[in-house]
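As a starting point, one isolated chain is supplied in C-alpha cells, in the form predicted alone.
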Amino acid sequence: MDILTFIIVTAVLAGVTYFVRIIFLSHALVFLYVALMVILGISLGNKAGESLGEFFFADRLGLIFYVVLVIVSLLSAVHYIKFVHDRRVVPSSVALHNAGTILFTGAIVGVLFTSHFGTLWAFMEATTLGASVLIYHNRNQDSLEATWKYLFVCSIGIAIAFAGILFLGLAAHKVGHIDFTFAAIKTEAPRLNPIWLQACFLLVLTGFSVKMGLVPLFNVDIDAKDASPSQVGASLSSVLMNAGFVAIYRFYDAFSGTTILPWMNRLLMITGLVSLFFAAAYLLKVKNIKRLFAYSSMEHASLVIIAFSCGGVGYFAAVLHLIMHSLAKSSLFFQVSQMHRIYASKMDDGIGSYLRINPLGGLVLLLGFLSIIAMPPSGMLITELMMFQALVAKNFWWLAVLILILVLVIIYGLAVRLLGILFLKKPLAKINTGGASPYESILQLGLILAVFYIGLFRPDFIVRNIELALKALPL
C-alpha cells in the first residue's frame, strides 16, 4: 500500500464509519483501521530514507513516531471498547468518536510522512478538526466548552503558523522559484534573507505549540485531555505532541545551514526554559488527575525543546525522550479511566488506597510515576542525563541548575499527589471496586515496561534509526 492510497481509504473509511450505528461493527473498523497501519508501516519501512512521490516521502524520523501512533492507536481502540461499555454510550456517539479517530490518526500520518510545508501545514489543520471531535465525547457543559477553545485557538495558532509559510514564500521568491519540498527549501536556505527565516521559525514555533502543549498556546491543550475522555488525552500527549515536534523539526532542520542556527537554538532554550516554569507553577496546584499528568506532559516537551536546543546528544536525548513518553504517558492516561470507574473522580481528594483497592492497576501508577520523574529504571533518566550533559557541553551550568530546580518542583508536585493516591487511606464515598479491569492494566504494564527495557538495554535498533533520522543535522 502507497501513502496516498492510505489516505484516501483513511478519508472513505472515516466517512463510513460515521454512518455505521452498529457499535461492534464501528470497533471493528477502527482495529480493520490499524491493521491496514500495520500493512503501512511495513511498506514504508521497506523504502526507508525514499522519496514516495511528489508530496511524500519514508522518512526515518516519521517512521519512529509511526511505530508509537501505531501502538497508541491499538491500545486506544481497546481501552474505548471498555469506555462504551461501562458508559454505555450511545450508537450515534460512538459512530462519530470512531469517525473521528479514524480521520485524526490518518492527519498525522500525513504530519509525519509529507514531504511539503505546504501539505505539512493542511495535515496539521486536520488533526485540529480530528481531535475536536474526540474532545465533544462526552456532551457536557465542560467538553463543549473545551472543543470550542481548541478550535478557535488550534485555528489562531494554524494561521500563525501559515504566516510563518508565508513568510518563507516571501523569501523564496526574492530568489526565484522554489519548490516548497523540505529538500529545495534546505538546499537554497542559505540563500534566503535570514530576517524572512528567523519570522518564519518564530511563526511556527509560536503556531505549532499548540500541538506539542508548548508556552505560548499551551492551556487549550490542557483543557482539551481534562474534558475529553482519557484515550483521548493518552493520545493527544503522545502521538499529538510527536506530530508537532516533528513540524517544528522540519523547518529547523531546512534552516539548520543557514546563520539563523544559533538564534534557533536560543528561541527554543527560551520556549522549553518558560514552558517548564509554567508547568512547575500549575502543578503545584492542580488537584485534578487528568490536568496533573496533562502539566507532566508540558514539562516533558519543554525538556525535549530544551534537550535539542543544545544540539549533539541534545538531539538524539529529544527524540528518545518522545518515544518513551508516550508509552509511559499514555498507560498513566489509560489507568486514569479505571481510577474514575472505582471512585467516580477524577480528583485526588476523592481518591485513596489506589494500591491496595486495585493492585494491578496501582502497579501501572506507582511504576508509572516512576517513569515520568526519571527514576531508575526508567529510560527517560537516560535521556534527562543527556540533556544535561549537552547543557555542561555548552557551558550552560546556571541554566542546569535552574532546570533541575524546577523539575525537582516538579516531582514533589507529581509525588505529594500520586503517593497520596496510592497509599493513604482518605474518606471516600461508595467504592465500586467492580471497576478495576486486570487485561487494561497488563496492557499498560506492558508500555511501562516497554520504558524500562528501552532504557536498562537501549536497543541497537532504536539507536540505530534516531541516529540515521538526525544524521543530517549539525553537530
The other form holds:
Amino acid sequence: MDILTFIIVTAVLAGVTYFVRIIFLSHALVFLYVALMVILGISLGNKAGESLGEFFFADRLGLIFYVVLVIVSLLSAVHYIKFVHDRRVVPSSVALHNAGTILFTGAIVGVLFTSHFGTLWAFMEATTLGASVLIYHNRNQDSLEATWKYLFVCSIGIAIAFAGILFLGLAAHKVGHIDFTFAAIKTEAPRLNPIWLQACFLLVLTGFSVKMGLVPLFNVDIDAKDASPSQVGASLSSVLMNAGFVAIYRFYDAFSGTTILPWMNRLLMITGLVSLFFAAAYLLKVKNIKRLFAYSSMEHASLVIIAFSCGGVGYFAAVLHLIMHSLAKSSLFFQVSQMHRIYASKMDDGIGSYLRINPLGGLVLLLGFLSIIAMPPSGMLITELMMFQALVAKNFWWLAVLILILVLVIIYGLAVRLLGILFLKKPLAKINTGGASPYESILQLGLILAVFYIGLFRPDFIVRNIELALKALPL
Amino acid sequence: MINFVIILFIITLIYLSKVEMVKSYYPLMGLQGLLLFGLALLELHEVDALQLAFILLETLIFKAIFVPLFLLRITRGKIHRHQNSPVKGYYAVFIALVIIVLSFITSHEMHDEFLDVKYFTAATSSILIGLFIAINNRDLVTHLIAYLVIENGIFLLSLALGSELPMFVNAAILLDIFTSVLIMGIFFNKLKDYFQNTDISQLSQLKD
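With the form predicted alone done, generate the form predicted together with its partner chain in the same format.
Full complex below, order starting with the chain above.
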C-alpha cells in the first residue's frame, strides 16, 4: 500500500465510520484501520529513507514515531471499547469519536511522512480538526469549553505557522523558483536571507507549540487533556506531541546548515526553559490528576526541546526520550480512566489507597510514576542523564543546575499527589471496585515495562534507527 | 488600481477594529473577500484556468459569499451587539492605526528587493489587527471574525509573496480553512445553545 492511497482510504473510512451507528461495527472499523496502518508500516519499512513521490518520503524519524503511533492507536481503540460499555455512550457519539480517531490518526501519519512544508501545514491543521472532535466526546460544559478553546487557539497558532512558511517563500525568491520540499529548502537554505529564515522558524515554533505542549500556547492543550476521555488525553500527550516535535524538527533540519543554527538552538533552549518553569509552577498547585499528567507531559516536552537544543548527544536523547515518554504517559492516561470508574472522581482529594483497592492498577500507577520521574529502572533516566551530559558538554553548568532544581520541584509535586493516591487512606465518598479491569492494566503494564526494557537494554534496532534518522544533523 | 484596492482593504481593517454592532461584520467580511478577489486578479497576470477557478472559489465564493452568509446564519440575527470590550470606539481605531503605521515602518525598513511594501503592510496589519480583535473582545462571534481577519491577512501575504505552492497543497489548505470555519461555526452554535449567550467569561470552568 502506498501512502497516498492510505490517506485517501483514511478520508473514506472516516466518512463511512461516521455513518455507522452499530457500535460493534464502528469499533471494528477502527481496528481495520489499525490493521491497515500495520500493512502501511511494513511497506514503508522496506523503503526506509526513500522518496515516495512528490509530497511524501519514508523518513526514518517518521517511521520511528509511526511505530509508536500504531501501538498507542491500537491500545486507545481497545480502551475505548471498555469506556463505551461503562459509560453507555450513545451510538452517534461512538460513530463521531471513531471517525474523528481515524481522521486524527491519518493526519498524524501525513505529518510524519510528508516531505513538503505546505502539506506538512495542511496535515497539522487536519490534526486540529480531528482532535477537536475527540475532545468534544463527553458533550458537557467542560468538553465544550475545551473544544472551543483548542479549536480557536490551534487555528490561530497554525495560521501563524503558515505565515512562517510564507516567509520561507519570501526568502526562497532570492534563488528563483524553488519548491517547498524539505530537501530543496535544505540545499538552498545557506543562500537564503537569514532574517527571513529566523522569522520563519520563530513563527513555526510559536504556531506548533500548541501541538507539543510548550509555551506560549500550552494552556489549551492542558484543558483539552483534562476535558477529553482518558484515551484521547493519552493520544494528545504522546502521538500528537511527537507530531509537533517532527514538524518543528523538519524546519530545524532544513535550516541546520545555515548561520542561524546557534540562534535556533538558543530559541529552543529559552522555549524549553520557560516551559519547564511553567510546568513546575503549575504542577505544585494542581489537584486534578489528568491536569497533573498534562503538566508532566509539558515538563517532558520541555526536556526534549532543551536536549535537542544542545545538539550532539542531545539529539539522540530527545528522540529516545519522546518514544519512552509516549509509552509511559499513554499508559498513565489509560489508567486514569480506570481510577475514574472506581472513584468517580479525578481530583486527588477524592482518591486514596489505590494500591490496596486495585493492586494491578496501583502497580501501573506506581511504575508509571517511577518512569515519568526518571527513577531507575526507567529508561528516561538514561535520556535525562544524556541531556545533562549534553548541557555540560556545552559548558551550560548553571543551566544544568537550574533545570535540575526545576525537575526536582516537579518530582516533589508529582510525588505528593501520586504517592498520596497510592498509599494514603482518605475519606472516600463511594468506591466501585468493579471498575477495576485487569486486562486493561496488563496492557498498560506492558507499556511501562517496555520503557524499562528500552532503558536497561537499549535495543540495537532502536538505537541504530535513531542514529540513522538524525545523521543529517550537524554535530 | 492595486493601491486603491489595498487602501480600501486597510480601511475595512480600521472599521473592523471599532465595530460594535454584530451585523456590521458581515458586509465588511464580504467586502474583504471581494477586495481579495480583485487583488488576486490584478496581481496574477499569468493565471491559468485552473488557478483562476481556484482563486474564484477561495475568495469570491468562500470569503465573499459563504463566510458572511454562514455567520449570519449561525447568529440568526439574535446577537446584535457584542459584549463589552476593554478598548472601545476611537481608542480601538487609534490602536489599529498604530498597528498599520508600525507594519508600514517595519516593511519599509526590511530593504528586501523581493518584498512588496504595500502588500506586506496590509497583510501584517490584517494579522495583527485580527489578533487585537481576538484579545480585545469577550465575545465568541467576534473571535470567529478575528480568525477570519487573520486568515485574510495570510491570504494577502501569500499573494504578496507570490508563493509557488502546488495546486494540491493550495487545495488542501483551502479545505482545512473551510472545515475549520465550519467546525467553529458548529461549536459556536453549541456554545450559544448551552450558555444562552456568547460571552467568553462563561468559558472559565476549566482551571487548575
